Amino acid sequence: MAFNDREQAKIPLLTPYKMGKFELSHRVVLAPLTRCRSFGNVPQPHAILYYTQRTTKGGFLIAEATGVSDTAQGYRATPGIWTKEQVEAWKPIVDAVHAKGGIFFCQIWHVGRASNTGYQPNGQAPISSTEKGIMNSVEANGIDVPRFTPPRKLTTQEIPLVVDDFRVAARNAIEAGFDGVEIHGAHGYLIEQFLKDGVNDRTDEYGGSLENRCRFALEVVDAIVKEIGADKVGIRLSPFIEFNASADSNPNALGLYMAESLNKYKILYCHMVGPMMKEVGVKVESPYTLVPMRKAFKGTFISAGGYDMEDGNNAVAKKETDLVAYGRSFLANPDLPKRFQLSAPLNNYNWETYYTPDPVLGYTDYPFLETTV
């Protein structure tokens, strides 16, 4: 998709941007969206259509959260990238996005305690920074009300093994053809279970002080940077969100410390969810802002969390962010940049079909604009 000078002057989101070595034609990013259609934790051919529908030449896409190991799972039919079969299954999907000129990163994750024994190898307890469980009344990703199992606290000696799982997953992602990886350090999953003092109750070098709580996340960053190069690495953080019972007593300090610490590794981007999203899908007023983190971080800054077109344009115009990631609106509008270009109405998203296992319904059946320009 190409935009002329008049359109670019009028619509900040549609201006080009150079992210490291990647030449982006616009600033509308496909956010990583769990879709629960990777049967047996293996990406499926129907994902080719889903991702290519949302691909534009020079557009940036982040793949759905992808497990780094057999202990990383917490939801049905989410993809992995720890086996040869999974790597091979990703290749045609990545190739198809590249054929349309897209830039494609794989988000790699471990859910930690947001799981139960049914998802774990040999029915073992999920692993976490803590032995504290998540209350079963908490909804996870709107899929259902899961039955969380009390986790097992990782020993100090085991933590490097999990760091290595992330490293290998990053290497596998590059083998699959992805342009880079985004480390999932948000939304109450394993990395954030270390980051936040409302979860992390450790007394070793991975708990207590802010520096100690951030140690695991930064060790993951360091290992991946050494494996695939800093120019192919991003991270997603959500210091203000309390999803999966993950609160912090000083989220502003946490976000700022991480933004500043990441500079040491010279990673490509920091992707942060704004404070207006206290819970997933619920916007709130907040005294906080991402601006201090944006100013502290020296690479590309991506903002997410309930942005509409006007919010995104304002954030880019005010230089509060470089790029804006869109989730639900991109899910329901595969041609979202085109709709922004034309100020066209958006399709409504259907929450009930976000996570249905159907390979078409609520997945690849959202209509495109019929207008041709």
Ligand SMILES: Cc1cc2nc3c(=O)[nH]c(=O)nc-3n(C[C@H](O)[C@H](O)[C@H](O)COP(=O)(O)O)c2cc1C
Second form
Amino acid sequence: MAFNDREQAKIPLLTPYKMGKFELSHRVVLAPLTRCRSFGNVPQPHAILYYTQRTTKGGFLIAEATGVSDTAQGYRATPGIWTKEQVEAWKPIVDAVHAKGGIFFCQIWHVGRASNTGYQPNGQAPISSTEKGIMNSVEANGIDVPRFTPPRKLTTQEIPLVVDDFRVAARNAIEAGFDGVEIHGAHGYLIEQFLKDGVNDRTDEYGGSLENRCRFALEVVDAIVKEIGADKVGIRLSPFIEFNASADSNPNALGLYMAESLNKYKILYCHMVGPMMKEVGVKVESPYTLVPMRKAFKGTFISAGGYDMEDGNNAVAKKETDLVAYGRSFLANPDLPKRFQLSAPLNNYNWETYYTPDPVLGYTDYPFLETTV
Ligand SMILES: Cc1cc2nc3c(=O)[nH]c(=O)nc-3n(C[C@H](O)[C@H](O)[C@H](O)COP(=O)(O)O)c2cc1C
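Any chance you could show the form predicted in complex with the ligand after that form predicted alone?
Every chain and every other molecule in the complex is listed next, the one we just looked at coming first.
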């Protein structure tokens, strides 16, 4: 897809942007979207069509959350990147995205306590920063309800082992051909279970003060930066979102502390899900904005969470963000940047098929503009 100068001047989201060494042709990013179609935790060939449908030359895509180890899973059929088989299975998918000129990062993930014994090796308890379980189910976002079982609190000595799982997963992602990794530090999963004081009740150096609660996240960043280079590392954070029973008493301070601390590692980008969504998919008014974090962070800033085309254009035009990640609308509109270019109507997304196992339905069957009647 090529945009002429006149179109680019009109549509801030469609202006080019240089993210580190990556020359992006526009600013409409594919947000990470769990699809629950990676049977046996192995990415399937049908993901080639899914991701290439959403690839544009110079477009930036973030793959669905991908487990870093055998304790990282909490949902049915989510992909992993800790075995040789998984790495090999990712390769043709990544190659196909590259063949169309896309830039492709892998979102690496550990669910922590958002799991149950059924997903864990030998039926063991899920691991977390805490022994407190998640009381509420996640039915609200449509996922096949995992029945959470109480987690086991990681000992201080075990934490470096989990940091190392992230490091190895990042190395594997590069081996699979990905251009980089996005560390999943959002939505109440393991990293956020350390970050937020509503969850983290530790008394060691990983709990208590803001500095201590952020230690695990920053150790993961540090290990991955040393392994693959800062120019290939991004992180996703959602200080304002309380998904998976993860609240913080001062989300603004948490977001700001992380944005400032990340500068030390010179990572490529910080991707934040804004306060417009308190739960995934539920838009709310909020007194907070991402602007202080955007100002504090020195690398590329990506915003997400409830943005439509106008919100995205405004945010880019006002320099409140560099890039905007779109989730549900990109899922339902594989040609989303083109639709923005033409101000074309969008297909509606169907949440009932978000996490279903069909390799086509609600996945690769959303119509392109040309075929929309
Ligand atoms: C079906 C579905 C799957 C999602 N999977 C992930 C995921 O794997 N990782 C993640 O960080 N966020 C995930 N999210 C959140 C999205 O990336 C995005 O932040 C959210 O949908 C808000 O953006 P939107 O309003 O553009 O949809 C998911 C959301 C949906 C609807």
